[in-house]
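Given as structure tokens, the chain that follows is alone and in the form predicted alone.
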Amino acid sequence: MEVSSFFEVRDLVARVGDFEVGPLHFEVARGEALALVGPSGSGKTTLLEVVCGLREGQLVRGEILLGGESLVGMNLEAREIGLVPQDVVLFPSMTVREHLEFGLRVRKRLGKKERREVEGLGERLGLGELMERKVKGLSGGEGRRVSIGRALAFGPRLLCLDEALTGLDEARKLGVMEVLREFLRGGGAALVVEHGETGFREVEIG
């Protein structure tokens, strides 16, 4: 399959303690989701965190390019990457709406248009009736959908999903997959860590 590169990893090696990931080389096109496959402990999550800038100090060598621009040394917000971590971390004092608006507020891009888009995204994720609720007390599946919405709402160029559909029932999973397909159809790209059959092009890690 020929890929017109939008996101690219070149000769990447990352090290956490005595554990090393790589060297890795792969490309992702606009509108494509690439699945990272490998056994537990092979470094899939580490790779996502290096790409997002959460483990910048662990990058030993290599290049990370998004839209032709190097991400190495760039701060987290400037990378315009949405991350849905394996373990959902939410702020208990904030509402669902405030979580979805968080990335826009940080980037000072929260206007009337963006508020309407956040409202629509909440509806598509099945969170419409929960928007004014504090996240404390939400179910695991609800919290995961909030995490997905937070990663999407500010309009990232790349989405990193670390077992993001875990804990969702089949109906909710299908709804979230449709939202993710909308993101890809809009010109984004995604890196996906998910156990089992993904239906995406895959690259082996470890």
Second form
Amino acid sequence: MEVSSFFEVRDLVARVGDFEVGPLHFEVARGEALALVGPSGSGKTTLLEVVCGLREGQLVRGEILLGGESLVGMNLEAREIGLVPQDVVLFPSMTVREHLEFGLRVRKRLGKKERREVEGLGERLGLGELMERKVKGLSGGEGRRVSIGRALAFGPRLLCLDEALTGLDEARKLGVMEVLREFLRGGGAALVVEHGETGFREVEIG
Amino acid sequence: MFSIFLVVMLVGYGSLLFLLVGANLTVVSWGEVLRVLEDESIQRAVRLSLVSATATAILAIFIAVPVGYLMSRVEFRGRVLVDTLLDVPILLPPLVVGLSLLVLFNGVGVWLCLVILAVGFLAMGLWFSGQGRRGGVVVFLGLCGGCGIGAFLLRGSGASLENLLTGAGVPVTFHPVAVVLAQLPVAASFAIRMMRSTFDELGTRHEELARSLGCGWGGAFVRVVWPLAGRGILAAGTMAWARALGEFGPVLIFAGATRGRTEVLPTSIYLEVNLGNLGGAAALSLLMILMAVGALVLVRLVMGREVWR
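Please could you give me the other form, the form predicted in complex with its partner chain, since above is the form predicted alone?
All chains and molecules follow, beginning with the one already shown.
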């Protein structure tokens, strides 16, 4: 069933220790990115990680719907959400290519066509020369772009970007924004936490 | 004054360790070292020591990786109790470990062991049932049923575990296999402790990310956690190996001290002392000290810590 709001958060409250986020309500349509704004410590990262299922235990109440399906209680691996965490979190034993192919490989969807698409994504993110390099020793900006590529390559339904553009120079930022717009044109949706202007519709947290 | 106190404590204890090791040198001669190294039964003891310690270390890692991972990641009721139980082999007097093995294999009927296991599996099945995990219920009730049927079939036979294994052509007590079983409890406890702290240090971020990318829990462990824990696994294996190499009490009770058969290096030292050959015992002690120091240096190298500075 097609719904007008592709991603929806209803009356969501999350708690980390004594700190509470919410109640929050917002909707994101297909092809749209929503920027979560608020001062440091207002719970933007907590919210993103609750949506992704990384902090399921911190969800106090509320409903999270993606494509009309409730994510509450759903396994982390079944959500089909690409997360670019603030702390990047790369797998040191793997190459850049292995990172980009990771989501496809574990879903057993890595065919010739997908390999070509991964190659193209790597090029567009400026990682073409680095594809066979282990991620250990990459610069902060390169690591961040690998994390973005890893979250995008398997074709997630929702993309969650937590300060994904931090540390990138202007040219790289433009390149990443173009890749993000392409993802949105393909029918995905995105939640973005970013310092500075993104041009996306905003919702205030905290 | 406080800094002097600290230095005195370090120098005092360091001197004691140095004297402990050095004392062996005062009673050993090159001739004694050569005699010991050329002795055929001691060569067999060295071989059995190396083989049994390696087998024990592999088994210890096989146990320690899943148990350490579970204890690091899963919160459950009675976790503190289980944690304490896992340390029991370290706290028990070594002779008690050996005696317990001897009694388990020779003094307890197999049917009783199976009944106890069946009760344990039933409790686990009920716990999984309470958690609504059908897979766990099926596995543990299946195991409970299997043990129950086994206990029923063997009731009244009076057969011990040793009788059953000897019948199957694998005698254990006072045989080389017993050496490994005697070394295992303490070595595995140390390995579990080390693996648990390895997994604690790694944190959960990598596996969470892997799962968000589509991996199951097991897949995330194999693809992401295992490679990250590689150094910790090697270090725990080396520590278990060194601990197993020095195990004496349980080996003496459960495997015996038969020259050339179940004799390992600590047993050789014991036998040499009993024969009044202090020089031979000291030469063997030095050999063991070299092996232990080698293992420690290897652990530090594997863990990426400086060794010589």
